[in-house]
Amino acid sequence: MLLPSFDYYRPQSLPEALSLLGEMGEDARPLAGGTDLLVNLKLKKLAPKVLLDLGGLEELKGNRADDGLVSLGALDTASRLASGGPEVPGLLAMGAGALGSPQVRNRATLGGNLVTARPAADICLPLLALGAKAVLAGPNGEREVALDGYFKGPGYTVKEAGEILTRVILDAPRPGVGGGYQKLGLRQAMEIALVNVAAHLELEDDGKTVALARVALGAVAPFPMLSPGAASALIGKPAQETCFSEAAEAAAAEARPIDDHRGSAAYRRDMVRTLTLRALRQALSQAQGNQEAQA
């Protein structure tokens, strides 16, 4: 299939592109891996007049960790996230690696991947899991949104006209902090999950004790979702089995699966407590071996 015909432009910095997007506003379409935009051309989802390509800005590039706090730049790909590094979360590396195929991950970008939103997307989950917030730049400056409460449905967030994703900002990896990412899908690669799971865990100085939780749910749901009765269940409590037994049920009770061709409701529901269970069961693991590395 051929692209629609469009006019091409490729800004030089962030100002330069933001004055273009408002100039054209809705025949404008900002471009950075193209894996969803360039497909959607050409099933002919998406007719825009104008391709704003980001690949030259320089303010959307490279991650900087300070203060306890990391930022990763949108154009940051899959690929590379996925081989991890010091500024990376493991179970962002989890979420990255297990998004398409090789290919797709050489070309698939962070930014992309949160505005496109889709309800099981393999990054956006680990980051909403992890508490990070999305760094919008637009006409009247720049705005941080934490990402429980960006999504609103697929293929929608309260990024606004006029705004492009700049950065995420999330907590600096440390000792006692760990987190899981579990998929299931009908195929071991380019597959869109019928069901995913991450979990964030920080343990409290004992090694026993569970100080922070989050669960975030994906595919059971209109967009990526945080579990609060999974978090609930685990906050202040012992990080063994009968707790997460617990929040597991807490996930899939708080889950809003449908029936599709792809699977039934109650079958994920039954997933989310399962993959849930095994999420946790990572996190505890790579946040014990953390700390043990670090005494």
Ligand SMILES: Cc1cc2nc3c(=O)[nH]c(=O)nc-3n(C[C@H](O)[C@H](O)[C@H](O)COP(=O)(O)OP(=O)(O)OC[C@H]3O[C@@H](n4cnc5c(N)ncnc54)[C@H](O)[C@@H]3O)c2cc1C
Given for the second form:
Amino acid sequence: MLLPSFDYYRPQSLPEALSLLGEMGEDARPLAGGTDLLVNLKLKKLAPKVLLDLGGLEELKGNRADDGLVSLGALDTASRLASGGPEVPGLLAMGAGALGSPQVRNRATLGGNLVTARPAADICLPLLALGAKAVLAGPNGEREVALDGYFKGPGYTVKEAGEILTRVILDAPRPGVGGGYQKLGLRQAMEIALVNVAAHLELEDDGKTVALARVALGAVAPFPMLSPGAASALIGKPAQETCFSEAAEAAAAEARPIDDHRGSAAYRRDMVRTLTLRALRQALSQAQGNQEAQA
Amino acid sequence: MSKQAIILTVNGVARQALVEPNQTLTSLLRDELGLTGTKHGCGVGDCGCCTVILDGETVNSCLVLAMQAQGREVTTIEGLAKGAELHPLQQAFVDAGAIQCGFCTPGMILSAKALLDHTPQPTREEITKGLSGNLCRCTGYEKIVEAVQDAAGKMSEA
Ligand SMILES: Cc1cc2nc3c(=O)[nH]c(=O)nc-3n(C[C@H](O)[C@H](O)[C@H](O)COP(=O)(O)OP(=O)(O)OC[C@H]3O[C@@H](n4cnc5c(N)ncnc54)[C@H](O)[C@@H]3O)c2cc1C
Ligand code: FES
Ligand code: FES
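Switch from the form predicted on its own to the form predicted in complex with the named molecule and give that structure.
In what comes next, the whole complex appears, and the chain from above leads the way.
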């Protein structure tokens, strides 16, 4: 399959990239790992005149920890996130490790995943559950946008054409916090999920009561969604099966799945319930595990 | 935009080529450098038969622009044998009957090599995960997994 013709630029700094993007407008597309963009070009879904390779932008690279927050570079690959490290929350590592194949993970970036914004995107879901913010740089400077509110539709977000997603900011991993990730596909690898769920739990110092919870659902709405009902079934309650079941029920009720060739809406809704329950159990054991490790 | 000159290292040798912006790394290797061991299959990241190792990591070369390989190091299947002596993975694939038509083999072997470089003694599950980006339409995966286990054993003795 051939690529249509285009010009290729590799800016060396963020200001240079932004000014090129400003000049060329909709004709130019940023290129990160290319695992979505080059496929879309080959399938003739897009025909930009210019590809702007972000690979030379140091501003988009590397991870930093500062004052209880971490800042992850948009060019972090799924492989790198999957292998963890002190700045990477376990939940994000799990999602990144579930994306595609080794070859795809070695190229696919965090920024590309957030901008493509597929309804079941494996990096979007954990970041949404973690309460992350995206940093968008544009001609008039930078803005921070909470991911809750960032997604607008499949492939469609609040990011404007002239903006580049540079980093995401989230709470640093700490004791008493845990995540669970569950992905159901028809195959074991290389696949966009049929349903996926990311659960984030923060426990009080007693190690039992839920201080904060977020449950993100994939493939059951036009974009990755949070389940407010699941969160309110959990917060302030003892972290155990009773409220996990209530949360799973609430998530299933709030999911808005559709029927398609890969599975029916009713099946997807059932799976949301099951996967939410599993993800919460996994999150609890991770949260308690690292609380004990600390003690 | 006209062709641009790029320099990269392929199988340990510095190479130069003139490439179009819309040329893939697969096309650079096959059409400009004559290294036809790298296969072109689906073109969209699904089959893995175009797999090469770029700076130590496997990639689908059909989803990398030739220009993105500027200054970087690529290993293709042609870079594995030492003269007439096959790489232990290549020999193990032959011995185990893990090759039928052979179209998937270069990619399979490079994925297996990257796996063994990081995990010299992989479990069965690690092997199937490591090869999950490579499809084979003829042999079936059993013999391929056996070949990788066999090569891992031989390489650790050596
Ligand atoms: C075989 C295969 C399997 C896959 N499986 C999965 C899967 O299981 N789960 C999953 O979630 N995804 C999957 N994907 C999709 C894809 O790999 C991911 O969405 C990936 O994270 C995209 O990142 P990228 O760096 O390759 O993006 P690119 O393709 O480079 O870019 C994607 C889009 O984002 C824009 N963009 C990229 N970075 C930025 C930035 N920093 N600022 C502004 N715009 C930007 C580009 O202009 C483009 O529109 C798969 C893809 C393939 C080919
Ligand atoms: S040809 Fe590259 S993955 Fe199929
Ligand atoms: S041997 Fe024919 S595709 Fe694998």
